[in-house]
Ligand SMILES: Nc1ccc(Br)nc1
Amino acid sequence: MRLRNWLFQNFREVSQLYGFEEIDFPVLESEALFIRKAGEEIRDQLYCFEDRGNRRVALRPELTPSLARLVIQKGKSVSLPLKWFAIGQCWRYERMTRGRRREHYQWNMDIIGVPNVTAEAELISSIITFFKRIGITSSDVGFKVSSRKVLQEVLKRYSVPENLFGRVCVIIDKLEKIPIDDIKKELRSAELSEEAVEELLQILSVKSLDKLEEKLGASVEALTELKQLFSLAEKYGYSEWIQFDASIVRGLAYYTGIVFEGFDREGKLRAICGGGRYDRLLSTFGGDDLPACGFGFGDAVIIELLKERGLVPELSPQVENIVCSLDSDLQGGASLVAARLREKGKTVDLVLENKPLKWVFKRAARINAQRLIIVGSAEWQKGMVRVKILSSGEQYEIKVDELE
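Please write out the structure of this chain alone, matching the form predicted on its own.
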């Protein structure tokens, strides 16, 4: 719990550094919110059931659809752009492996209402700020960046209908997870010609923008946006963290433009985080579309990476004061001292039973108390207590009223 709180505190502080406001959504949602028609993996991973009102409900597997609903609900009552973040518990029924749990927490940051890649550049910057805070460097982690518009361009050239786009993306997201022949088979079953499949796989192997320009020509919108993102990365000072990789498409059907994924450079772990632009999500829930982009960052893989790098912080409990009485008759006095200190905002562990001093010292060491305050009868009769500074062993008596 201490580790989780430390992690969440960093998520929260980075989000606030970037001017984002915290939101949350119900854990239990309507199943329909997460069911889209693109054969996404997430659909088979829902924890879903029928409630007592015969409604199909699900434990949320991700946060973005709930966010979309909230944006629609708020409508014109909020001014754009919206910069919101959430740290939410999510559930997915899947095979548990390293860095993949059925119940996990996810940090999301989303920008609604900004059509330019300045939004994506800002989101990637925020994740990098988080990494730096916890001791992760660009030699540990990088970002693969691409755009779904690259794919769109290829499909358009081979007259592949627009409605198959989401499905093709979901298939391509499996590139490193299943054999290439299975990918080809799935693409052919999605009505792509042999020629289109070969061209698509060739484009997906491209790892530089220059190469992409050779393949698609300079006028393609995807290329312009990607160049702008890399130029902004330079201004932000995080160029060494990001690289172009055409095979990155992300597994959710709703992404429409730039997509990115954080990965560990040793290649031992699953994606650390990922996100992108989803300009057409709101209309699928009956709202008016708004430009939007965001990312999801789970708590499981990052903890594995921190362990791998020896960067998990030593997080022991910490209390400023431990207060004890030397006599059970003085328990009331000890309670009074504790109450006074707490009123002043000081943390206090009050020893609630009559324990020997040896026990109290052990307890103080275990909770990393800074000072021990002893209520003994001789001092108490003078309205005083004895204070021991535990790091130096220094001791003194002080009036109860003057205790800070």
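Please move on to the form predicted in complex with the ligand, as the form predicted on its own is already shown.
Left out here are the partners and the other molecules; the chain alone remains.
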């Protein structure tokens, strides 16, 4: 819990550093919010059920659909751009045999109402700021960046219907996760011609913007946007963190433009975070479309990375005072001393039972108390208590009123 609080504190401080407002949504939503027909894993693993009102509901697997619903609900009552962040528990339903977690926490930052790539550049910058705060450098982690407009351009040239776009992206996202022949089979089952499949896989292997320009031509929007993003990255000073990689499409069907994911350069871990532009999501829920982009950053892989790099912080419990009485009829005195110290904002662990001093010293060490305050009858008669500084062993008597 201390490690989680430390992580979330950093999420929050970075979000506030970038001027984002915190929001939250219900963990339980209508199942319909997450029903998409693009064959996504997030759909297959939906933690859904029927509630006592016979409603189909689900524990949210991600936060973005709830954010979209909230933007629509707020409608004209909020002024754009919206810069919102949330840290929320998300769920999936997997068989326990897989031994994987069913719940995790995700930090999300989203910018609603900004159509140009300055929004994506800002989001990537915020994640890099987070990494730097916790000691992760560009030699530990990088970002693979691409745009789904690359795929869209290819599909258009092979007249693949628009409504297949999300599904094709979800299939492509499985590259390097399932055999290439299965990818080809799934693409063919999505009615892509043999030629379209080959051209698609060809373009996905492109690793430089120059090469992409050779393939697609300089005027293609995908290219101009990516060039803008890389030029902004240079101004932010984070060029060494990002690289173009056409194979990055991300596995969520609703992305429509720039997509990015944070990866560990040693290649041992799954993606650390990911996000992108989703300009068409609001209309899928009956709202008017607004330009939108955002990312999700889970609390699991980052902890594995910190462990790999020996960067997990030492977060021992810390309390300033432990207060005890030497006999049960002085328990009230101990409570009074504790109350006085707490009124002054001092943290106190009050021993609540009549325990021998040996037990108190053990507990003081376990909770890392700085000071032991003993209420004993002799001192109490004089309105005093005995104080022991646990690090130095120094001890002295002091009037209760002078305690601070």
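As the structure is a computational prediction, the values presented were derived from the model and not from experiment. Positions refer to the first chain, counted from 1. For the two forms, the rigid core is made up of the largest set of C-alpha atoms that agree within 1.5 Å on superposition.
Exercise. For the chain moving as two rigid parts between these two forms, please specify whether Ala222 and Leu151 belong together.
Key: Looking at the motion between these two forms, one finds that Ala222 and Leu151 are grouped in the same rigid part.
Quiz item: So how many degrees does the small rigid bit swing against the big one between these two forms?
Solution: Rigid-part rotation, C-alpha based: 10 degrees.
Quiz item: Once you lay the two forms on top of each other by their rigid core, how far has the C-alpha of Glu394 moved between these two forms, in Å?
Solution: Displacement of the C-alpha, rigid core superposed: 5.3 Å.
Quiz item: Quick one: CA shift at Gly99 between these two forms, core fit, Å?
Solution: The shift comes out to 11.4 Å.
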